[in-house]
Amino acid sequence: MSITVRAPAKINLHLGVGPGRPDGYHELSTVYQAIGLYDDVTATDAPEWTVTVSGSGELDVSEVPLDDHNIAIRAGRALTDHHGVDRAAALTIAKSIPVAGGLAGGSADAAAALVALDRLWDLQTSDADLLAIAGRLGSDVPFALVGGTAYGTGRGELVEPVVDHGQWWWVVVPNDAGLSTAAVYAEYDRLGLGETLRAPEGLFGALADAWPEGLSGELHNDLEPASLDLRPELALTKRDILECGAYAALLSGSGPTWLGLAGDADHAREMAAALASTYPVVLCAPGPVAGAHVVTYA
């Protein structure tokens, strides 16, 4: 028997980064949104832990670890430790979320693995326990379970739903070369940023009003200066997205993926077609979408 679970990419509509914490993380004030780019994780009972990874289209998955360093395997081990059971599984990951792109693809894989293994073995883990396990695995993993639009605090692992009446469309422009999240945060610290923690301010109202022009003025990412300091050429992508008619261009998380806010699906497709002449991969994705969920095939 196998169980397949699908989990979405995340973007940060607002990413406020405060001072460093004693645990090595930074205090965050962030608004997450799950968008319609997904990884699928299939779990099958097995005598030992294994993981295989494939990527859709032009997606490069060569940097995804295939051993115990893979976060999906770590999620599985954390779940079995929680229940005190001695079991293992073969995990097959079909990735459509760009790797090292600031879209939390690894966190999506961890969340999907938790749900898939919980269902496969009928462990009946409570939602509270799943979120607690997810939080120990990584800051973005709890949100990958929840999906939708949510406010994240702490180091991002404490999430609560946000009222969002919008049906948003995003143009997603990945970059061939990934960008290390740790390197971006180190550069953020070197630049002396993050003395205060910026709150989302008017973002919640813009989401409730479902107004693209209003949302565009509230999008913000504290990490953008650090990412552009490390990779100045990324500013050209931002310029191109705005010139194609986006309401706003937003760096996704620590980058290097850029997002263009479109007015609707047709507008997103028009922008994507214009950008495709310059960029090898341009994607369109709606948001918000559901968090990790079981996939059934007819």
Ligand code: C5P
The other form holds:
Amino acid sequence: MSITVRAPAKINLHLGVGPGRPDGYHELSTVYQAIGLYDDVTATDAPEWTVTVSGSGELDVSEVPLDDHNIAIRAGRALTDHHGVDRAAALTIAKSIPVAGGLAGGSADAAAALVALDRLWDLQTSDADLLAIAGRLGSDVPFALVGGTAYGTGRGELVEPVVDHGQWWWVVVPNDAGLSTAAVYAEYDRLGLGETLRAPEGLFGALADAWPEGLSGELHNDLEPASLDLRPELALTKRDILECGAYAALLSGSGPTWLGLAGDADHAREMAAALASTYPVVLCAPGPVAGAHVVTYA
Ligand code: C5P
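Taking the form predicted on its own as the starting point, write out the structure of the form predicted together with the ligand.
Up next: the whole complex, starting with the chain shown before.
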């Protein structure tokens, strides 16, 4: 028997980053949104842990580890350790989320693996335990389980739903050279940018009002200066997105993927067509979408 679980990419509509913590992480005040780009993880009972990875279209998956370092296998081992069971599985990951793009693709894979294995073996892990295991795997993994739009605190692992009445459309412009999240946070520290955190009340209002022009003024990413410092050429993509008519351009997480806020699906497709003359890969995605969910039992 196999089970396939689909998990979404995330973007940060607001990413407020506080000073570094003693554990090496940074305190966050962030608003996540799950968008319609997905990785699918298929889990099949097997005598030992294995992982295979494929990418849709032009997606480069060569940097994804195929050994025990793969976050989906680490998720599987964390789940079996939690339950004290000695089982293993073959995991097959079909990726559509750009790798090292600031879209939390690895976190999506971990969340999908947790749900797939929990169902495969009927472990009936409680939501609270699944979220706690997810949080130990990575700061964005709990959100990949929950999906929708959510406020994230702690190092990002504490998530609570946010009222979001919008049906937002994003143009997604990945970059073929990934950025290391840790390197961007280190640059943030070097630039001395850590600030007092606040809850983004204006953003919460714009999400509840479902008004794109209102949302555009509330999008914010504290990591943008650090990412641009490491990769100054990324500023050109921001300019191109704004020039083709986006309501706002937003760096996704630690980058290098940029997002353009569209008014609706047609506007997103028009902008994507215009940007496709300059950028090899341009995607359109709606948000918010559901978190990790079963798509196939076989
Ligand atoms: O939690 P995750 O493994 O995704 O984080 C990757 C890296 O990003 C961490 O090792 C850390 O350097 C940085 N990070 C951080 N503060 C956070 C989240 C991530 O400094 N809140």
